[in-house]
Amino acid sequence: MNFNSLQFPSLKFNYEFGKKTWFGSGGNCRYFLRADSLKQLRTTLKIGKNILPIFILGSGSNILVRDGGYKGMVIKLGSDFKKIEIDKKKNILSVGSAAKDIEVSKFCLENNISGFEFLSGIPGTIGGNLKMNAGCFGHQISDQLLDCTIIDKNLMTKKISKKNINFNYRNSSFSNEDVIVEASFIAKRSHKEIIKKKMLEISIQRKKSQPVSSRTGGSTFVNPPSHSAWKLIDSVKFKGKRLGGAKVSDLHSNFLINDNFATSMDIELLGEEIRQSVWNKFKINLNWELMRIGEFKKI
């Protein structure tokens, strides 16, 4: 059995992976697959595993794609993936890890739900932040984690608990080959107005220190220890600095933003000239928050 003979009508062939994501840059993919279901996901995984990478696509939000593109399978995860549901008498909020940001944001607002309103100001996925611990604005998508399931390198079904889990500053122990389908949180109560109040905050705060109109992966680089990525990136003057197509944005110079048809290269190379020049002038190692995944193009 291959991929040919799968009856999943999602898949493609040399998809177009890099225009899809946020950056808009980079090239293609070998497969491209949504699963909608958890065998869908399962038979997928059992098939390709042993024959080519394998990738899991969340938002698109925070990958460079490098130019010569993926070759291997890229899986979307759907429907079944997407649910957001509450327990009322037990307090526990489910959510699917391909449930965006916003809208678990949403649903939380609508059901006086606190602790979540800072998802309104990532543009991500839930299984991707967990895998990342990403966070905003004082908050970390683990703070009110109770656990995970997750498919394991065995293609093992498993729930994890928080304390069989370690968190640090963007980071996770979640190995490459784990798989979170879903996720559930403590739902602590509050009332609507509170929480509209802080969205409504992280709205403003986000538009004026954030170039969200841009096309942008987020945050570039992790803030290491003691120090603020921008500020760093600020003092050795590269806010407003081009390569090609990219450009550091004169709002938040820890975005990198693909201002005139960049190449994944152009944005990957300014993301190295600011490395370099923050080691040489500071002695601090900038770590990449972006992932960049695939090969260079061959020239």
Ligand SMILES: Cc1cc2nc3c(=O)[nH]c(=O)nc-3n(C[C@H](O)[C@H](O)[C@H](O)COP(=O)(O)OP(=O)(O)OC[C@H]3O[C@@H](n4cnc5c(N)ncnc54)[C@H](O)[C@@H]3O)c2cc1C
Contents of the next structure:
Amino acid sequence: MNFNSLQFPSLKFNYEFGKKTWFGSGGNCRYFLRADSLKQLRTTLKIGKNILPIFILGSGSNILVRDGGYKGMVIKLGSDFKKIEIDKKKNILSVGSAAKDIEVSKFCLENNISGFEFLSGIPGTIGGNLKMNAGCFGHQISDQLLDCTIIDKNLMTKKISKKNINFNYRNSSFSNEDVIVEASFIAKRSHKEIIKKKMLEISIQRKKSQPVSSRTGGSTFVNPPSHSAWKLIDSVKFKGKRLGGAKVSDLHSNFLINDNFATSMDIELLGEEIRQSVWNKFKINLNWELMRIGEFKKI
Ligand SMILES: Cc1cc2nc3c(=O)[nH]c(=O)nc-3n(C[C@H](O)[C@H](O)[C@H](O)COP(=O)(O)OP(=O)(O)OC[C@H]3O[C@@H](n4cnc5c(N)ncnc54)[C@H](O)[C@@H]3O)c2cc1C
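What would the structure be for the form predicted together with this ligand, rather than the form predicted alone?
Next comes the full complex, this chain leading.
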């Protein structure tokens, strides 16, 4: 059996992968498939893992696909992975990895659960959040985590408790072959009005300080120890700077923007120019937070 014989209606060839990410730049992938059930996911992984690279896509809000595309298969998790449920007796929130952050935060508001207000401002999915240990305004996704269910590289389904996962700043110990399928969290009870107020404050703060309606991938670089990436970038006078169609945001200099039909090469080169300038001036290494995947386009 090969992918061509898979009878999945969602299977696409030469799919516009890069164009579907938040940046909206970059090349195609060889295969794209939406797995709506655990059975479909397992079958796809079983066939795919031995013949080509596989990338699990969340909302595409933290990735830059290079212009030469991805010579592998991209899998997006569908309907069965979007559940959001509360066990009111045990106060446990169970969330599928394809559930969108905004949907989780709305569900928590409706059910008077606190600690997830910060998700209302992050445009990802729970799977992407856990892989990146996403967070903002003093909260991160691992804070209230109890455990995660994954399919590992040997196609074993495993429930891993939080104590066996290393979470660091914008980083986790999940391997690139682990597929996160669901997670459960402690559901702390609070009052709707308090939760609503926090979500509103976050929304106001974000709109003031981040280019939330631009084509971007969020923070470009992780903050080096004891430094803010945006302050370092400001100091080397890159705020508003352009390269081709790419631009450093005027609102937040750690955000790169696809401002005018940028190629992924424009965006990546602008990032590399920033890294070089910060290194030249401060001898500080800025590490990429954005995940850059795929191949450069051959000229
Ligand atoms: C406007 C904007 C604002 C942002 N603000 C913030 C912020 O405040 N804080 C913050 O931390 N981030 C922020 N981000 C970055 C981004 O939203 C987060 O990193 C988010 O967690 C990525 O989730 P995603 O679903 O889009 O993942 P993707 O970008 O699709 O993927 C990211 C990584 O997660 C992996 N992944 C996704 N799903 C799974 C899964 N089910 N199993 C295994 N691996 C998986 C992918 O393979 C990839 O390695 C922002 C981005 C934008 C565009």
